[in-house]
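The chain below stands alone and is given in structure tokens; this is the form predicted on its own.
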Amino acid sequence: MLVLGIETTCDETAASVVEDGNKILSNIIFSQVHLHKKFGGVFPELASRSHIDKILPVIEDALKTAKVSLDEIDVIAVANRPGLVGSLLIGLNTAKALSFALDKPFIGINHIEAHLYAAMMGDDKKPVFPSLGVVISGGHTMLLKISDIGKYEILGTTIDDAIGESFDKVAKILDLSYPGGPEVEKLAKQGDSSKYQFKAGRVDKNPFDFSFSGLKTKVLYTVKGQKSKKDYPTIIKEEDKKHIAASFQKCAFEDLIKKAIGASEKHNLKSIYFGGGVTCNKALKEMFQNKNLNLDLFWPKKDLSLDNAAMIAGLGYHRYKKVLKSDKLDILAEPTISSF
């Protein structure tokens, strides 16, 4: 079965052709980072307009690279939730139009779920369940119990900033360029992570929930002074920035690792599947590996870590195989989700 995947949840326009949920025939991604860099973050209207310009060329490139025609595609899968609503609409309406014109079934896909599925792609081994899913990206931080592909229970989430978002905000405080995550990681390599004692937030109602807003604010006050704002002048030496980056990164990751291990132990889970752009961080992988856990750890390949359409197509295969029918053409773009 050949599935055409379409991904436009934020600032990547992506299309992919995947065979039988696992064999990636093409995975084309147009990144808009250069468009949003001067804003220090994603400018939603600009993202939507770029998707309009790029969506058809990217799909054509994906088909050409896979050496298949639209007529050979069996199913069209598209991310319809969650994300920037303007961006989502471009991909969703394109998928609907193709489905209607070609009389092909189409499936709406949960972008967060697809990030977890990305860690299951490219491996002939069957996934191990029940497992812990760890979604760590610019928009989401979430721990889920995975009983099977399509069966999830949310164990913890962030009550404020996502972990990737907190990295971007700290990057701004330290006068680093966008996107901030890779820049903080790069600077942190040069620093002493014990120089500053930061603490992640506690959430009393659920020990597996996250709060990074207070941590980010503590970094702000350290760099610019107590009760300061982001546009205040820096009061620390330039030399200290690398130590702050290292200390912040260590604190955020230690909190994530502690809760991931705790959730795995409490629910007797056999392995951990990671998804999202923050999985690219080498320090995070090393910190997990240094724990010598009695758990198998599954990380997505680099080209499947950031937003991509291969994970959408791969998950679309499994979704369609279960229902064997198309979603209705009136399904909506959903900017947020409260459950799976």
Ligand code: KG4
Given for the second form:
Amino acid sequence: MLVLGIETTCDETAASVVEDGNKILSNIIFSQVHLHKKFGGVFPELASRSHIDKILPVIEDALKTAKVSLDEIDVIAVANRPGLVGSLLIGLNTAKALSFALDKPFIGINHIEAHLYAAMMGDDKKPVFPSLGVVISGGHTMLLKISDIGKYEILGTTIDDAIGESFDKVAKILDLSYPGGPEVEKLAKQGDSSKYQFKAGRVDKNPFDFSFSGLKTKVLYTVKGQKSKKDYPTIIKEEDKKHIAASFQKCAFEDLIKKAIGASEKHNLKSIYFGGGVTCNKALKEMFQNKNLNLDLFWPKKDLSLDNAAMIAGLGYHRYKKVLKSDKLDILAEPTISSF
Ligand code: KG4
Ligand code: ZN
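In place of the form predicted on its own, the structure of the form predicted in complex with this ligand is requested.
Whole complex next, starting from this chain.
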């Protein structure tokens, strides 16, 4: 079965053709990072406009690279939740138009679920369940029990900032450019992570929930002074910034690792599937590996960590196989999701 995947939830316009949920025939990603850099974050109106310009060329490129025509596509899968509503609408309406014009089924996909599925792609090995899902991206931080593809229980989530968002905010405080995650990682490599004592938040009502907002504020007060605001001048020496980056990164990841291990133990889960942009971070992988856990760790392969449409097409295959019918043409773009 050939699935055309479409992804426009935030600031990447992406399209991909995937065969039988696993064989990636093309994975085209147009990143808008250059458009948003000067704003230090995603500017939603610019994002939607750029999606309008790029969506058709990106789909054409995905088909051409896969060497298939639109007629040969069996199903169209599109991320319709969660995300920026203006951005979501461009991908969703394109998918609906293609579905209507070609008389082919289309399926709306949960972008967060697709991030988890990304770590199951590209191997011939069948995924092992039940396992822990760890979604760490710019918009989400989540621990889930995965009983099967499509069957999840949320074990923990963030009560304020997402982990990737906290990297982006700390990068801004340290005068690094957007997106901040890779910049913080680069700077942290040169720093001493024991120089500053930071603490991630503990959430009393659920030990597997996260809170990164207090950690970010502590970094702000350390860099710009107690009770400072983000536009205040820096009071630390330039050479201390690398130690701040290293100490912050270690603190955020230790918190994540501790909670992931705790959730795996409590629910007797033997493997972890990771998804989302923060999985690009090599220090995180090393920290997990160095724990010598009795857990199989599955990380998304290259080009499947950050937002992409291959994960949307791959998951679309499984969703379609289960329901064997198209979603209705009136399904909505959903900026947030209340459940899985
Ligand atoms: O999954 P993604 O592309 O978009 C969302 O669905 O949010 O993730 C983007 C996030 C950004 O916050 C970015 O700073 C973070 O992933 N990120 C990283 C790294 N590379 C990307 N965070 C830490 N270290 C990295 N190397
Ligand atoms: Zn994402």
